[in-house]
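In structure tokens, one chain follows: the form predicted alone.
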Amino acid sequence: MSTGLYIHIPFCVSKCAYCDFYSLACGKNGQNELKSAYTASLCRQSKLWGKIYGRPSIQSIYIGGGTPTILPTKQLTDIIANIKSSFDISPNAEFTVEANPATFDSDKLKALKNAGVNRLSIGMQSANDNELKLLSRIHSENDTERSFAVARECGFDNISLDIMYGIPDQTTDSFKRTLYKAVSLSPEHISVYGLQLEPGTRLFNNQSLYAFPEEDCEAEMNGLAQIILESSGYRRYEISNYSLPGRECAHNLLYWNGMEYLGLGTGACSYRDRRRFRVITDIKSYCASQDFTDVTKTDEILTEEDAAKEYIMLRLRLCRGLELKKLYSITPNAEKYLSRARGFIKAGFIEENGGYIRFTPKGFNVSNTLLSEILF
């Protein structure tokens, strides 16, 4: 079976106003010794769960954060050889590391593609400085262009940019300047996400402060998104994720299809067995262990109609839809979640062709309440 292996390093510069995310604020060169310690202990929980696992196929490997470009080269390069001497990498494995446009030149970049690394994820998330100034981002508009440009130089043909609607005082004619900016970069891949206020972060807790747009603005531009990118050649094959053909997120995927993955890192979840589990939140811990286990922590045991329900919620994010014949191969309650979807079909939240069922474009809109509807 198809693995999938996440990485997580915990490190930023500076803590975003919207992340809730498990990560330490150190500066550009603060906390070096921690920086240190942890590289040693992903190295050895790699080594130890290679063993433990029987060196799973992995086909898609993803570094996120946190920062991960804000370690220093060689520790990121430590960190992938030891992945790749401890796993059975698959020759043609999708290999991303996310980027902060502030944190990464040339000789970094050389590094990571020497090292095997195939694709960044960018997270421009606007081309207006003064959103980016509210989200508290350590980047500029001119960073992410001219750290896009140095990806090019370097030989990165797999780029994802992030970007976000939602952000307090966004326009939908400012949305329309970060599309058209994200556009004109020709990256493989965008991703739209609307921003969430997410508890204990600094927007969250000052919400009152800041003027967000209404919910039908944030409709509109998330319509917007989908026209702009659409007729500049990108194909929107999940709630959030566009791509040009060919160049869907194989790591992202690979969870929307219900697949195994592996975390490594503090705050890192795994999927396995049908068994959820996740490694705790501190990074003190996580150091200090020597195999694990005291850090390791299972969140649930998912039943067979459990597994059931998530792959129909998983599935339907994608916008080629929930196969039927899965869906009836999968579960012996096929036909009471399909009543339930059909009953959508009149309202044209849902359509049913090809022996698949998929939301439409206004059914997407109000996703979360229909599936609510349709599982429980």
Contents of the next structure:
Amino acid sequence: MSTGLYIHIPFCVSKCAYCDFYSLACGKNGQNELKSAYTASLCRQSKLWGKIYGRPSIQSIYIGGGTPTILPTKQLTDIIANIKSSFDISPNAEFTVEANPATFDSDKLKALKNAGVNRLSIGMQSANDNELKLLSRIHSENDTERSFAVARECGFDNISLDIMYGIPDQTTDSFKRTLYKAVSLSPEHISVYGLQLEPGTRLFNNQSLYAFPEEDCEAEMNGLAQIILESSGYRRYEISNYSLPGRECAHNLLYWNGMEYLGLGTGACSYRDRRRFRVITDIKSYCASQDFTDVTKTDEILTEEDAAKEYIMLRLRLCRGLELKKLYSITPNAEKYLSRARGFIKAGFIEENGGYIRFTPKGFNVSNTLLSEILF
Amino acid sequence: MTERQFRIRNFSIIAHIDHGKSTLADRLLEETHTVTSREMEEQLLDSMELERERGITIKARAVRMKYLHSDGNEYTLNLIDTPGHVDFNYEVSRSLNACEGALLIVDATQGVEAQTLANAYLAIDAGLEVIPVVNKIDLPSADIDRARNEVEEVIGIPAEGCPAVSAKTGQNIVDVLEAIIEQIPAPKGDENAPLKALIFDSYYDPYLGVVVIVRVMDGAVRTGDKIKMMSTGAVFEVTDVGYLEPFGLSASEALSAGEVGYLTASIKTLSETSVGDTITLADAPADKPLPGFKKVQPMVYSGIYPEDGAKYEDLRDALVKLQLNDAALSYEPETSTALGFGFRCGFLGLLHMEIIQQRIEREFNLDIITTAPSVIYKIELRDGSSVFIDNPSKYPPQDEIGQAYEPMVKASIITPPDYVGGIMELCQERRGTFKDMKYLDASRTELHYTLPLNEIIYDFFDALKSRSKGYASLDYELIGYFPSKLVKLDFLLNGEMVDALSFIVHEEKAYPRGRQIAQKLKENIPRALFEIPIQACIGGKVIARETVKAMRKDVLAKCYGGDITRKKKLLEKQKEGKKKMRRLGSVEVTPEAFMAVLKFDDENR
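Just the form predicted alone so far, so send over the form predicted in complex with its partner chain.
Below is the entire complex, every chain and molecule, led by the chain shown above.
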């Protein structure tokens, strides 16, 4: 059984208006002591968990944040070296680092490349500076372009760009501009996220101050993304993800296939033996912890049925859909879920063929409603 | 008149809501040592809710006090409380008939108000001796002379030298007691004549059964007597009679002509003791009942449904219990295809309806959906017969109707002159006919309108308040049925009629109301996977149309390792939210949407 590894770096230059991930805003070079302490703690956890979980074989590694590239190069390479010695990393494992434009230079990227990182995920978000400002991103359109060029120069041949729709004041035209700009850089992978208002974020708390695009407009943007990206050679393989053939994100596929994963660092989540657990979001306690049992809490322990529901929920995110044979093998209630799902075929939300059942593009747009009906 | 009768005074207090009726009652109880101030304080502390509901701090609606007059004799004073709202006009009139006099409280800072006026006239019409009492003289803006003048001018009763008090501080309270004894006549009535006792209140007690509150007009009643309700002929055996004390009942041998008290007779339900009915002795009955009895008829009807269909039995229990103490509430089972099983309930008026709805929600902890309130229409059919309609679903097809009639009221509105324009406009919009306008004084104008009852049952009072910054007051009484052009307005969702949304409306109002409600439905029906057409129809004719567009986007953009548990729970919650929705045909509507559709605000009319 292959396992994924996630490492969380909870530091940012500044906090983005929409982000609900755990991170501390510390400017370009602040919190140096905390960063070193955190790095040391990550290395400790990596060693310990490698041992506890029996040096599992790792198929994909994802260092996310926060902004991982805000850490000094030495700390990043230390962490990576530690991971490599603690776990059994498969030779063809995908190894992604999230890199925000304007937070890295070629020296840092080269070092990462040398350490074994083979994929970058760059948070472009938008090609319009006023939209970037609204999201309180620290970079500009030009920064994206420059950073992308640096990444290529350093030899990264597998790069993903994140872009976003549903930003306040965004129009279909401005979103088109973002799409074309992304395509013009020729990344291997593009994630297209609808902005979600998460409780606790600045955007959520001040939502009345902003003009968010209407539901119909957002649906139109989402449709535009599919048309423009697919006509440019990208293939949609998941609700929010497009890639060139063979360049799907292995790490994310692992989540959607119900595989196991371990998460290191504050807020990082793990799933193993039907137990989902996470490290609490308290960096001081994390840095002080010796065996990490005091900073780990269980989200839930899944029953067979919970796991089956999750599997349906996650697999239906994929364009390939849900394999009927597999569903029958994991739950005695397969028929119940399938008959509910089949109720949506006639209206064009779901289709079934080749032993698979899947959402149509129309179904993807309203997948929450459909899933809540199918699962519960 | 006997010596005993000579020392009795029966009176009530008439006041506008916040003019200090309960405070004055409290002071009278204290001054007569019926209740000590310590008891009063304790009572005040734990009866706040009750006080708000009943407007008086004593538990009974009538209470007996003893007062040693300056002439050296002890007098019995029976204070009879009256409800203050226009919905309860009939109860007020019966309570007044149990008295020989009334205190009319006038606020020294505000003067006479519409509701005071209406009740004052009821008292004068009932032949009562009305004693004005100017209250709140402790306030800096008090103007005693002006208040007295107003009473003389507006109500037309002498007020010179009337008591001027502060119920709050207790100043001059003795003047009130002296005036009661000197000015209010002692009760007349023949102790040896056949029994005639007026029922003016009753309540249900789980141990005693129904406790009937009466004023004995003639004769006497004793424990063991066989009594007869003159309106129904029902006979009961008296188990107990006595007087009403502030904190309970005090048994006595008999209640005789002129006295106020209670009797119990193993009566099971309130419906057997109608307010206004006359009690007599079964063996030696009076030849005719006291005048003025009428069976209380609900004026407003609405459907009440449990929000959760499984709570139907709970709702029935709640209504059964509420009716034990509220004979004016009527209900019968009703089924709606949209809302399932519920009850068609009849109320005296809107306030009564709101009180009942709130008590169901608060005291019985039930979430309910109520349908639009409706008045009772009278329909003459082409075949010559006529029917009364309290439910839109029973409205006959238009081509069977010869002539429709709707109930009209005579409304009296008192307002500062600044708001007269806006209020006239409001009455106009509500199909009112202007009758006359009187300047009471520089600060108040009284307007008289004839208005259709169905135009004031929704939100007229709220609209009136909002157009007068809260200053205008309203009183109305039913004047009968008048010919009208009515239509039944239906609403279709996705081509299916939703019976719970139908209502009867004047032809003139049908188009704008149809459009507004279609619009409101559109705003309040959540987008679903399918487009939902909304149509407003009269008969088969569509008069307004809206569409709830299909849901276009409801998707979790990201769902990675750390999100899965939370997102799964969100989906489960989403489904639970849906279970709370009401299925109207193929469309699901939140209960909130239902209420929003039923509530009209002034601007939306």
